[in-house]
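For reference, the chain that follows is the form predicted on its own, supplied as structure tokens.
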Amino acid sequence: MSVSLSTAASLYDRVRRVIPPIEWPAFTGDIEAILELKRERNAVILAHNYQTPEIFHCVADIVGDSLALARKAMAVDADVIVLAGVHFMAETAKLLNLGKTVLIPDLGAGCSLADSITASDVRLMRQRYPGVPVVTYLNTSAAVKAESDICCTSGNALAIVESLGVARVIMLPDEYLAKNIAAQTKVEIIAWKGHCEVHERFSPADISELRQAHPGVTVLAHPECPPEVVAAADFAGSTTAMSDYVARHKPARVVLMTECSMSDNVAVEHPDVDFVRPCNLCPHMKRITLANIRAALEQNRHVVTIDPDVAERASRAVERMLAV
């Protein structure tokens, strides 16, 4: 390979705080691969904030939330995008990029909330719930999106659902999201029960056991989490909001009430602050390693696709939000 040892040397500068040097060496012989192949093929990785720090601090291009990823993938200048991520990701950086092939490292990678509603779910609320529009979350499959209105995030989930000017709203598949948002709105929200299988452990008494453990500690809770975790939390937001937060308000001691490498991530980035860790994995995020993103830029695996007619409906609902 062509990446010399002192790139190498240079990325675990970077992430020495939160890889012990004994495991580094395990990781360099697929990171200077992965460096090459990219190169070779004209490619890109993108990589959620849930993604262990070797591939989001050594091999990733663009990092973010999945609203971030959205926007980015839009203004991808690459032949080839490898998401490190879980399917539904890679689907919407396929939507934005029909004409780019988009690779997902293991078709595992699933996600709780997506796999709780299909397409046929939110034609049924609509035959419900007549004339109300359908406000569905980006951690969904590709044939729901198609089957909605407009698509939110985390993020901007209140900005959506206040641009619609209506008296209600839909909101599918994460209940706790829509009920965390309908207490910011005057807008009805009609709730769907998909949860986060991260999130949704979270409860407020792990909270009061961390700020008996931790005095004076910050915590920052993820809008899947339960809206009493929400309630009892110093600051909720998306994982960009969150991270935000820690570098606006350099707090000395802080927790992240999401999945575990959300705090490794954003660690490395604030060296004075103190994150404690509690632990909540996301088993579907933790199917991509660095392994397999090179096996995928190898072998051109795994190719996403998508039948072109729920392509164009989902891209349209993809499309609106991000007009919003």
Ligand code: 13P
Contents of the next structure:
Amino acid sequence: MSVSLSTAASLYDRVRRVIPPIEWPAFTGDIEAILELKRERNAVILAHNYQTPEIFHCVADIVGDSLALARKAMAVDADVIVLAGVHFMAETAKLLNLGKTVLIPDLGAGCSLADSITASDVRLMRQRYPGVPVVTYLNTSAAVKAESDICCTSGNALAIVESLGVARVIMLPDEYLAKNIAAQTKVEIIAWKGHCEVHERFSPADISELRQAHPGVTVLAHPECPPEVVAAADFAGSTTAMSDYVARHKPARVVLMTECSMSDNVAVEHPDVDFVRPCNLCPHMKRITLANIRAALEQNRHVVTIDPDVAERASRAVERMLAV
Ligand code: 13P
Ligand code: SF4
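Can you swap the form predicted on its own for the form predicted in complex with ligand 13P?
Now the full complex is given, and it begins with the chain already shown.
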């Protein structure tokens, strides 16, 4: 069975504002194969908001920020999950679906935050600050989560920190997220020095230039940006919170201080909003393509595995987060 001409046309209709007609024929063969493979293998594709529009809008079943992907991963009723995103997201999906096959199309899809800290670093922090709970960003390895009390994402970090009812927490590994949350709470936050290589490159000067060049532009920033950038923005929130902001407020002109595909994906839903596009690419997210999603389903690769002892402890930290 193949995708009908009308299905292909309606898919293109969805993305025509962000994919030029000359590029579209290069995608249709893989899209057709992936839709068929999903049926054959009883598979679902979970895609992060930073995936390119031909993945996000044409083959994904579930899309969202890290928190939404984790929540929705728990309810997946399929044999196979393909995670179109980075490795920590695939590990999180596996932690919540230990009995299912979870595939990541490219094992090299990492994250500078996840690479900034190891399990032994967390143990050293615990020795240095005995009794202080460890709140760990989802952007970490399962081994780091296993040493943690509870996880958080940019979408729930403040609520997680405050849910613990303590005066002090260790928050790992994103220094800027920790500082941005510290600005909103009385809880003292001990941070680590990890940074996102995409968001650390934005500066307050970028925002001033944008406001000068585009008077009246609404500036939305991800909380992985430095605190001075968040302070200069009109709103800061997770990728889904930024998308919801655009849907709710319908600004005439907006700039998203985040990864490039985000604007494309949100623009598809809002033809009436003008998206200004200085952005930074995440090289890890961009390793995922239609071609390697197709290969993942055809060849059952790359299967995500987690040591059972690590998995048990890490899933406790993730599940504790999801229960808040
Ligand atoms: P979100 O949870 O906001 O989608 O962020 C994940 C991420 O990797 C941002 O760089
Ligand atoms: Fe990691 Fe930054 Fe890429 Fe998100 S954008 S996956 S935090 S490197």
